[in-house]
Every structure is written in structure tokens, then in C-alpha cells.
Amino acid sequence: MATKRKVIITSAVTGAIHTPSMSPHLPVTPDEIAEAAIGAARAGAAIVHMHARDPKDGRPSQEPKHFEPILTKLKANTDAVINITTGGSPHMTVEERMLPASTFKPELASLNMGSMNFGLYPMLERFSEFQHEWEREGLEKSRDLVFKNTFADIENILTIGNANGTRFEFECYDISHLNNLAHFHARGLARGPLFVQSVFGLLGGIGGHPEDLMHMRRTADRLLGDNYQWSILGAGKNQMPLATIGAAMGSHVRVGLEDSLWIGPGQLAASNAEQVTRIRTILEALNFDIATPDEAREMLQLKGQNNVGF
């Protein structure tokens, strides 16, 4: 009897793209973020991807003091793989963005594989009322913003992570990012099995059309061969359609309120768990098994929950 393929679900709990004013369901405080991640893990997410916010105003934060209560609660209440961002926010320095991952030495951390324009300002056409002025300012400033991830930046993050036994979710927003990843893999700094998170539909990166997904897959196969695990991240309305297409082509999937606030047209998702449940239903209907956290650890060759710094 043939063995069914196991698909890793990642839930990206909160991030820098969306602001608290955009959805009442976006977690902000450390306790809200931890509970959202625990709920996603219970729904079937093997990996929870973590950002933190300043609880005073919901501003994205890379201060370890804002991560520590989240990580402590997660480790005590779930065996999910905890993936800490090194992306943070495009408005932060690389040193700021790397601080939580270097402090807490997680099993997995995200890593953006190239500098890019990062246009969030079209959201100003859909959202006009904001609780905090930083929300409007952040969106407006993205008209003239380069999200800096130079070769030196990437090399520095890889060097620190490798020394800590941290592996990476390589976030590739365009074809050039796959070439950058192949470069670092050839140099021995990006170590396999590579966990390639293909990101679609953000202004400044590759589009959200199925042809874009297929182009990304063909290029990854040509550059990386069979030494990678592939995952799909569709931003906004692209979340469920591209995850479904990708899974049918052999990918893992990422969902969560960091990437999309929606569960259907015009319908806000009530939680990260709701999105995980939706994609899990789709995957199981396609006759795939949902990977457990330990199965994800084995596929990605992670160091284990007992070897982190929190």
C-alpha cells in the first residue's frame, strides 16, 4: 500500500504587514499571540512562525523582552516547532531584526533572501481609519522603501544561525532570491535540506498567478535539485488558492494572519486556527497526511525543542 505524502502546515501568527486597525482578530499582546499560536498548533500547524508586537500600541517589535513571554508560554503548552523571524519589519535595521533569533537560538528562523521594494501603501485605499498614527505612516513610507537584505546581511545571519544550530525558512519573494539561495548553498553557508518558502503576491515581489508559482518551482528544481523542501505562501486573497495548487504539485503550505486577514471574500478570519483548519480540510480532501511537529523536525533536520535558548 502506497504511503500518503505528509504536508507541513506553517501558521504565521502575526507580522509587520498588517496592523491592529485592519482586523479585531489580529493578536497584539504577548498572551494573545501565544494563545493564537497554540490554537494554530492544536488545529494542525507543525510550525508556528513568530513575530512580536509592543503591547502598548501594537507596533512590530524585535525586542527580546516582547518575545520572551510568548516563547515561554509556547514551549510549555505545545510541541510545535517555533520559527522566529529575522525579517521583523522593513523599517528596522538588520541588527534589530536579528536580535530575537540570536538571543533565543530557535530550531528555525526565517531569512529573506534578497533586498526588494516592499509596497504596502495600496492598503491605504482599503483602510482609512487607524488606531495609531504609526500604522498610517508605515504604510505610506513603503512607497519609498527598500527592504534591505544584502549579501553581507544574509551571510551574517547565516553565520550566527549556523553557530547556534538554527536552520532557516528561506523566504524567496522572487526568482533572484532563489539564485541568491543557490549561491549561499554552493558556498556551504545555507545548509540542506533547504526549507524554501516561496512568497507570492506582495507588491515588489513575484505575482500571485499560478504561472508565477510554476515558474518558481521550475527554477527551484533547476537550481537546488532535490535538496530542498518546498512551501507556498500566498499573500492576501492568494493564500488558499496558491496553497492548494502548490500542495497538489508537492509543496508544504503556510497560512496565518501575518500573510492574510481573510478566510473568504470579504470575510475576516476569526483566528489563525481557522485558517489552519481550512487548509487542513483541503489537504486531507486531496488525500495528504498532515505532518506532526516531530515529523517536520525530521524532514527539516532540526535540532529539537530541548536545544533552544528559551
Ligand code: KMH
Second form
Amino acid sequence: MATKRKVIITSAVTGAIHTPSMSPHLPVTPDEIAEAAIGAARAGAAIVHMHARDPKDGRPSQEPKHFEPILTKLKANTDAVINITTGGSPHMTVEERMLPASTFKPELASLNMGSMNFGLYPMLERFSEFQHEWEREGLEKSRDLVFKNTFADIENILTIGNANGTRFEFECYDISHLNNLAHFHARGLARGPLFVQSVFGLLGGIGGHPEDLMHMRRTADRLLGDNYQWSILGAGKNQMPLATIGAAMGSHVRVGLEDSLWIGPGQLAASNAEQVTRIRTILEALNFDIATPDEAREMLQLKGQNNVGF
Ligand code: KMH
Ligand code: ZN
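The block above covers the form predicted alone; next, return the form predicted together with the named molecule.
Full assembly next; the chain just shown is listed first.
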């Protein structure tokens, strides 16, 4: 009997790109963030990609004390794979950014594969009213900001992750990032199966055109051969169309309010779960199965949720 391909859905729950004033549905407190992730997992996300915020004013935070209540609640209420960010926010130092993943030793952590411009300031044209001054300031400062991910930074994060048995979601925002990943793979520091999250449509990275996706795919095939599992993250309005094209070509998918606040033109998503349900419906209509957390663990060779540090 023919078997259906299993697609891993990742939901990126709160992130650092969007700010609390941009959507009333963006989770901010530890409890809201955990509930949003649990909802996404129940809707079909095998992986939840986690950032934390300071509940005082919703500012992105990499302080372990802000992650701990979220992680504890998630572990008690879902078997989803927990993926902790090492990207944090581009405004933070790499040392700050690494702290939650090195403290909590998750099954999976994100790893950004190159330094880049990270232009969020165009959002100032769409959002003018902010509850907190840090929101406007952060967007404004992104005109003159380098998201720093040098070879030394990447090597550091890989070394810590490898020692803790943490595997990585390799976030590749451009073709050069695939070259960097192939370099670390050849050195034995990035270990397969490589989970390649190709990111489209962020200002500073590759665009969000289907041709960009094709070019990423061809290049990843050429550089990484059979050593990778491919996933698609389209930012903003690219989210659902690129996930659909990618899935039809063999990819896994990532959705979530971190990467887009929207469910349709001019329509805010009411929750992370709503976006997961939308892509799940599309995937099932394409005759794919949705991978369970344990199936994702097997595909990505993860260490298991009993072997984390929380
Ligand atoms: N929102 C993504 C485009 C990270 O957490 O390491 C960036 C991201 C970075 O996910
Ligand atoms: Zn993230």
C-alpha cells in the first residue's frame, strides 16, 4: 500500500519581530505564551519554536527566568518538541541569546546561519500607535543594525548544543547561509539530518518569490545532498503560499505569529492554532499526513523529551 509523506508543522509562537501593539492576539505573558503553544500543538504542530517576553512590557527576553514557567507548563501539557531560540532578538548580544538553550538543553534550538541586515523599520509605515516606546525604537534602530552571527558565534553555539545533545533548526535566510551550513557540516560540527529552515521575505535576506524558493532548494540539494530535511518559513504574506509550494515540493513547513500576524489580507490571525489549522487543512488536501511529535523526533533524530534540562 502506498504511504503518504509526513510533513512536520512547526509553530513559532511569539518571536521578537512583532510587538504587543501590532496584534491583541500576540501572546506576551508566560501563561499566554504557553497556552498559545499548547493550542498550536493540539492543532497539529509537532514542534513549537519558543521565544519569551518580559511580562512587564512585552519586550523580547532571553532571561532564563522568563523561559522557565513556559517550558515547565509545556512539558506538563504537551509532547510537542520544544525548540528554543538562540536568535532572541537582533538587538541582543550573542551571549544573551545563547543563555536559554544552554541552560535548558532542549531537544532542538534555532541557529541563524550568517550575519545580516534585519530591516523591520518598514513596519513603521503600517503601525503608528504603540503602547510602549521600546516598540517604535526597536523598529527604528533596525535601519542600522547587523544581526550578528559570525563563524565564531555559530561555532560556539554548535559546540554547546553538541555537548548537550541539542540539535538545530538551521535558519537560512539566503543562499550564503547554505554555504555556511555546508562548511560546518563538512567540519563535523553541524550534524545530520540537518533540519534546514529556509526563511523567505525578510528585508536583508532572500525575497519571497517562488523563484527564490526554487533557488534555495536547488542549492540545498547540491550542497547538502541527502543529509537534510527541508522546511519553509515565509514571512508575512508569504507564509501560506510558500509553505504550500514548498510542501508540494517535499518540504516541512513553519507557521506562527512570530513570522506573520495574519490569516488573510487585512485579517489578523486569532491565534497560532488558527494558522496551524489553516496549513494543516492545505496539507491534508494535498494528501500529506501531519507528522506527530514522535515522528518528527524520529525524522530529526532528536534525543527525546526526557533528556532535556527542564
Ligand atoms: N522569525 C524568524 C525569521 C530565531 O529565533 O533564531 C527568525 C527566528 C530567529 O526565528
Ligand atoms: Zn525565532
